[in-house]
Amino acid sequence: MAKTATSRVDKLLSSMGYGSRREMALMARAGGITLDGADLLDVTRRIPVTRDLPTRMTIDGEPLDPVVGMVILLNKPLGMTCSHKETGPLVYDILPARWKSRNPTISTIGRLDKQTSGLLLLTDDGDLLHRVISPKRHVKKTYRAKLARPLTGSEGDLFASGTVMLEGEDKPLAPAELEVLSPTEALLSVYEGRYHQVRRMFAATGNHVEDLHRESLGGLTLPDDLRPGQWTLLGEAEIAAIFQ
């Protein structure tokens, strides 16, 4: 059986973005940290780092953030960038400010471009991130595309053929699934994550995507009540659903 890791409380909370070790000591002395219902005054104390710790510890009266394997489902608004480095509005600006200081860093699982909205996952779990974006996993991603011109009727067979070559690339796309909703609107499901893939696929047919929204990823669908700019933390069952 694997041995449970332990950590000093001040070091753990600092790595989670709550503040410096000194700030954690001051908070503890003021009664701001509890463990199992009792004030935790000594932040040099070592405690087991377990997944149930957020149910046992509070910080300033609020449950502790997930310690490891945090996965966030965000309804990404238009006009925001999936980057730590670019200027302008970033998706990370939506999240609690302390999360910018977490170690390991929270990163997006793949990207949605600035003018694409919808379901976006973020995590501090590097292994999970790479499993989701790995081409070997064939995780399905479904987008709702509104088009500048009516569909011709040939796009579905073309996208399903596995022969589409995007400009500047030397390997054809994997087969994709098209569901026509109206003459100028469709759902497109892809199993890869190439640069601007959906937009470039429709461009290869002579069309132009005017509006693009990701509705689902794997077995996850964007909740109806999650408005643009809102987010929720995923539980273990929901994380597992990514690969269903």
Ligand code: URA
Contents of the next structure:
Amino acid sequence: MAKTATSRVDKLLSSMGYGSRREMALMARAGGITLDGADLLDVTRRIPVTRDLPTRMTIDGEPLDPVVGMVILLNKPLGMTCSHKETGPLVYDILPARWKSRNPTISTIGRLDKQTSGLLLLTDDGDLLHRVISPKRHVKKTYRAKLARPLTGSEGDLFASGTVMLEGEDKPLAPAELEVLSPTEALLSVYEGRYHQVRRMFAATGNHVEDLHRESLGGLTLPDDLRPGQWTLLGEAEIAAIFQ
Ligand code: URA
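Now the other one: the form predicted together with this ligand, given that the block above is the form predicted alone.
Let us now look at the entire complex, which starts with that chain.
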């Protein structure tokens, strides 16, 4: 059986963004940290780092954040970027500020353009991130696109053909599925994650995407009651559903 890793409490909390080790020592001395219902005063103590720690430990009266393998489902609003490097509002600004200091860092699983809304996953689990974005996994992503011009009727067959070559690329797109909702609205499901893929696919047919929204990823669908800018933490069954 794999051995459970242990960590000093101050080191663990500091890596989770709660503050410096010194700040953790001061907080503990003030009675701000509890473990299994009792004040934890000595932050140099080593404890097993288990998934159930958030049910056993409190910080300033609040349950501890998830320790490892955190997966966040965000309804990304328009106008926010997924890159850490860009200026302007970032999707990370929506999450608790301390999470920006977590190590391992929280990253988006793939990206949505600044002007794309909808289902976006973020995680501190690098293995999971790579599994979801790996082209070998064929994780389905479904987008609702509103178009500037009416569809001609030939787009579905073209996208399904696996022959579409995007400008500047040397490998055709994998087959994708189009469901027409109205003359100027469609659901497009793709199994890759190329740069600006959906916008470029419609551009290749002479059309232009005016609004783009991701509705689902793998077996996960954006919940109706999750408003733009709201997020939720996924449980194990929901994480597994990504690959269904
Ligand atoms: N395709 C795009 O063109 N943009 C996105 O944000 C996602 C997929």
